[in-house]
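This document starts with one chain, in the form predicted on its own, laid out as structure tokens.
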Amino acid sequence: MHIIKLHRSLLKIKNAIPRYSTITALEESEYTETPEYPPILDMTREGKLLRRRQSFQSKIQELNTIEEKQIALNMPRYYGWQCIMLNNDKVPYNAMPLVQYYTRSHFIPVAKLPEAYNEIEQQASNILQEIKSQIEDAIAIELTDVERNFKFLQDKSIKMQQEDTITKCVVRQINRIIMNNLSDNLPHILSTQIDYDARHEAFWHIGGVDPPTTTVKWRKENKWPKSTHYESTDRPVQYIGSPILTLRNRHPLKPLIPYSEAENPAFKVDKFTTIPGSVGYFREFRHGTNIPGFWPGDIDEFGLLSYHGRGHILDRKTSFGEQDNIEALHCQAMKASFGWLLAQANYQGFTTFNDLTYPLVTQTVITNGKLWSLYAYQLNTIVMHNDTVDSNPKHNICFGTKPLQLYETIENGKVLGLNEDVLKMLLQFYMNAPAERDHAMKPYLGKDEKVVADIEDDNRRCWLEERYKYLVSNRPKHSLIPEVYLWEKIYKIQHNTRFFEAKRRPFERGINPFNRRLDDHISPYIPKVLREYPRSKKKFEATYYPQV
């Protein structure tokens, strides 16, 4: 008791002693030459939600490595986002307005390549005369002299698989001939990396879309203001594609148009606010992934050219008409080009919340071996979420041709009626040399840590690498995704006929299981034998999730 009283008296004496240094520092910093007022904050519900979203976006921007940014994009959803799925080989009827709005792409139909290719047109004409006969022989051999044993899948039609298989063989032969003949004269061809059947995936948020009926119902049940019941929402979008062949280099292609032209009002794309299910695009729970065909850290990180098949056109109904089939090819090109460039932009440190600071360009070819459609695409912006969809003045540009016939027919093992103009434009795609940029390419990545492999801490590096690879694999969880069974929907939600039962299900207790965060789980247990020392109280392994 006496010791406690003595301790209290000492505290009083200590607090009574004036701290002159602290007082002096306060007097020096208390007054300034100009008045400094605290920021005026919008305390409405919309203002608070906006500040929360902006804080989340700025935290993602401040992360150092590519993998951490990709994990951070998925942090709000443990079971993944309910993504609108855009596939490379599935284009519903009249999908052009939706694809243009979701990719923010202005399409310009052309009969020849843009002006940026005029400088190499004459050189391409000269090389064409040297390799024309080789390409004719390769096409004739692949289409008439090769016997194939097809292995068909159940989820695709036989006609589509046959055409795509033959197209793949023709494309690889043409690519081989062009690369072999150009590698001696063009240095960028020799250093170009070739990928076959690469994995292309891209994830972004699109705003300005009408909310689904479930969202409107939830807003009404939670007593949101009436004026906000039908407000547009962010919809996560996931693109998945696998091109026949891609070329990539360590330097990006030159812009097709000046970056300032991206804000030209003539390139504005019409809004498409209708629910995507009305067009034919549906939703799926999955983690958002951005993969341009290689893992982070690869030197050749900029795409030059990609080939895609058009076998899915054979599966479309004849009632769609020829014009809609041509628009389907344009949609396929815009999705493939935007998706590939968006994934490359994510590897440069940009995300769907942090916009590009420079343009990226790629070239896309869609063919079945005989009909060729050529596209040049410039990516100017990737920020299209609900907060910026109306205020962002930039748009992406896509130049594209209609399907052009490479040859007329094959008789007696020879190609007749070769269209040299098509082949010349294809050569111009290969001859379009990438160049090193004179500005910072990765402004939002760390100086010393750009990828997880640069992290010195072994535990953190290995954990992030393993977690990132598991996340992008999209393997199913050990526990199933929460589900409301049909009988529950009928007898408990739509008609309250089982009110006497104990309320144990999440929807009965007002819990939304899909709002669970990615880090909301128990870490793996560390057995006593494997702990650092016998009396260690650290029972669970450490996690290194991004703090967003």
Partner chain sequence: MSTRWYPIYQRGNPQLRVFLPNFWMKLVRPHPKQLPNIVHFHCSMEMTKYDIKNYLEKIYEVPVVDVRTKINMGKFKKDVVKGYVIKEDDVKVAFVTLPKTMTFKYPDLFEKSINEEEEHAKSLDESKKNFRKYIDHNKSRPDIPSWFSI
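Can you swap the form predicted on its own for the form predicted in complex with its partner chain?
All you get below is the one chain by itself.
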């Protein structure tokens, strides 16, 4: 007792003695002239959730490499996102309002190419005269003089596959002729890479769309306030395209419209809030992937031109009508252009949460050999998730033509009535030269580490590369996604007649199994024999997931 009192009085004496050196140091570092308060945070539920989302998005922005960002985009869902699938080869009825809103693109129908192509027009008409006869011969040969032995797949219709196969051959021939003839005059043609049957995939989040009916029902059952029943959340969208032929180059194309025009309110797109299932776009569980036809690290990272087939138009019902078929082609072009450009932007370090800082341009051609539609698309923004869909002033722009006939008929192996304007426009597409840009192209990637191949730590590099390639392959998994069986739904959830059974299933313990994160798994076990010598305690292999 007395010892404690003594101890206490000693402490008091010790604290009373001033320690001059530390006080002066504190004065210099802690005190300022005006008081600096920390920012006042919005402590409502919505404010806290918004801050959580924003911290996730800023963590993605700070990651160094492209592959880590793609893994981070998929981090919140172990079983994959339930994405709205936009495919290249299926367009439902009246899809134009939906596609325009989901790609944030304003469509401008044109009869001629936009003004940016006017300078090359004269040169194009000169070269056209030299190429005309070669192209006529190629078309005639491919369409009449080749004996074909088709091998049809089961999943698509025969008419569609037949037309697309012939289109592929015609397009390859035309591309070969044009590139060979232009390579003398134009230096960018020689350095352009050609991809046949490339794999184009793009993933983004769209906001401002009505939640699915199951979500609304769940909100009503769980007594959310009435005003929040139809509140929209981020809906993941995945585009998968299969172009016939694509050209890509080291440098990007020049913008069609100055970047400042992207905020022009004349280019605004109407909101389309109805659930996509009403139009005909359905959902699938898969990991979100952004692939522009090549792996990260390839030097030729900007697209110039892509060709697509239009066999799916033959499959559409006759009750849809001609006008809707033309709109379906416009939808296909907008999806294809936006998807490819978004994937290219992801390879520059921008994601659906981190906006573009400069415009990107691509050219798309949809054809079946006879009918050609040409489109030029400028991508100004890729951010359209729930927080920014209303506040983002920028929009993307698509110029498109109606289907134009290249020739009238083919008789006796000769093409009759060749439309020179169409060929001239196509040549202008090829002659549109890409140019190097002044500003920083990859502001959100690391200085030294841009791709996983740049990482020096061997273990981390190999692990990240393998994980990225496996994630992006979307191979069917051996384990199934969690499911509530029908008998459980009836006898455990709706009418609980099995109250005496042990509560082992996730829905009985209040866990939502779909909230499992990508890194929420135990890593492979290292047997004692394979551990480092001597006596390593490291039982499980190290994982190098990005920390988001």
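Residue numbers count along the first chain shown, from 1. By rigid core we mean the largest C-alpha set that fits within 1.5 Å across both forms. The shown structure was predicted, so the numbers you read here are calculated from the model rather than taken from an experiment.
- Fitting the two forms on the rigid core leaves the C-alpha of T44 displaced by under 2 angstroms between these two forms.
- With the core held fixed, the Cα of I481 is displaced between these two forms by less than 2 Å.
- After superposing the rigid core, the Cα of R517 is displaced by less than 2 Å between these two forms.
- Here I493 exhibits a Cα shift of 3.8 Å between these two forms, evaluated on the superposed rigid core.
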